[in-house]
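In structure tokens, the next block holds one chain alone, the form predicted alone.
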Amino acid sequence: MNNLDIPATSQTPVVCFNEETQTLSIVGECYPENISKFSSPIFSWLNSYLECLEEQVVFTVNIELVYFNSSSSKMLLDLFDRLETAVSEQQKNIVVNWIYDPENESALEYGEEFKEDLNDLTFNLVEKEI
């Protein structure tokens, strides 16, 4: 599977997948005037690399988002959705990791709702280490 490398904007955060460790990580800050055109390429990669992962491997995603938008929430949304359905469905091993400033309550407050809406995949509340 091929890595996906899409460098931080002003705008957009870091988007990578690490194929050693099997972890994908977005970090950064997201608030895309296209939305579509920013997330169709991690959705593309993502669909491609879940019909390809086996079940004992272990698929880790890391967010890091210092802020994000309305669209980006509905595309975080998604993201989950497709995440959650690979669990649920196809018994993939995947873990997502919401990794918060403690001193940003909202970050931990968003988190905490995605995981009040997510029953089958792992979604672990981590504070960052300052």
Contents of the next structure:
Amino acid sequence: MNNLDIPATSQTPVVCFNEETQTLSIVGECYPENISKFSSPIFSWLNSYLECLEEQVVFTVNIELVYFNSSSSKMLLDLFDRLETAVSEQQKNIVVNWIYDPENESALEYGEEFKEDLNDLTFNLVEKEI
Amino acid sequence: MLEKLYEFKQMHDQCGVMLCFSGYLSQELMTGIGETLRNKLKQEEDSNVVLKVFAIFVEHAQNIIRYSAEQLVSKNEDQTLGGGILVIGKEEGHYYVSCGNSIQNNKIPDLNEQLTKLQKMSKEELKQYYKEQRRKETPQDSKGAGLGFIELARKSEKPFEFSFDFINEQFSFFSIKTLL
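Please give the other form, namely the form predicted in complex with its partner chain, since only the form predicted alone has been shown so far.
Below: every chain and molecule of the assembly, starting with the one above.
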């Protein structure tokens, strides 16, 4: 499995996969000029990863974003939809943790709105420990 | 311009301008201005206010970069520059972000209809509409997700205000102001 390790920039989050824990982390801020240019390597990695993912293995996705713009919000929904399809159609075992800073009023609200739009994907709202 | 500069500055002060940019805006430049804005705001406001002003600033700035009729594509990089004006300030205790750029006259009817519709929506309606639009395929002529104005309406304390000023047969100047 190819590794995924995209370093953060001032406008994009760090995106990395830890093979030991089977965890994908997206941490930082997201408001690039061209969202599809940023997200396409992530989606191609994800597609090949999901193909090989065995049913008994739990794939964890940790998302911790301080700020993201409206086009990134669409990209995140596409990401969750992709994961949800893998759960509902291929019985994959996936957990998404939406990690929010309790002092950031919008972070929890955005997480709740994603959760409302998802049915089969385990989507946890996790308060960040300070 | 030298004689007018102080007058220009005074006018800014009267309007409570904290930061003003006029010219061609790029994503890089926007990021730099955004950082300056956050650093300045952090000294006076709590982190939620800082993020809210910043979020509104980004949506407005990216609208200029993407949709201004004055476009430049830099030669070496695939970076777009959009011409416009962006003002962040405070009046009567409320932060505002105002932005303007020229647009083609034939784009006015659709934009006018879309913004008028958003102006009339309640916060709950805006939330539902945002979620509906987010589910849709991105419109073809949109370089983002087409959600920017909805996001602005949701973040805005009062409905945003906007106007179109006639420039010539082909172009008008589009202005929009969001108040926090």
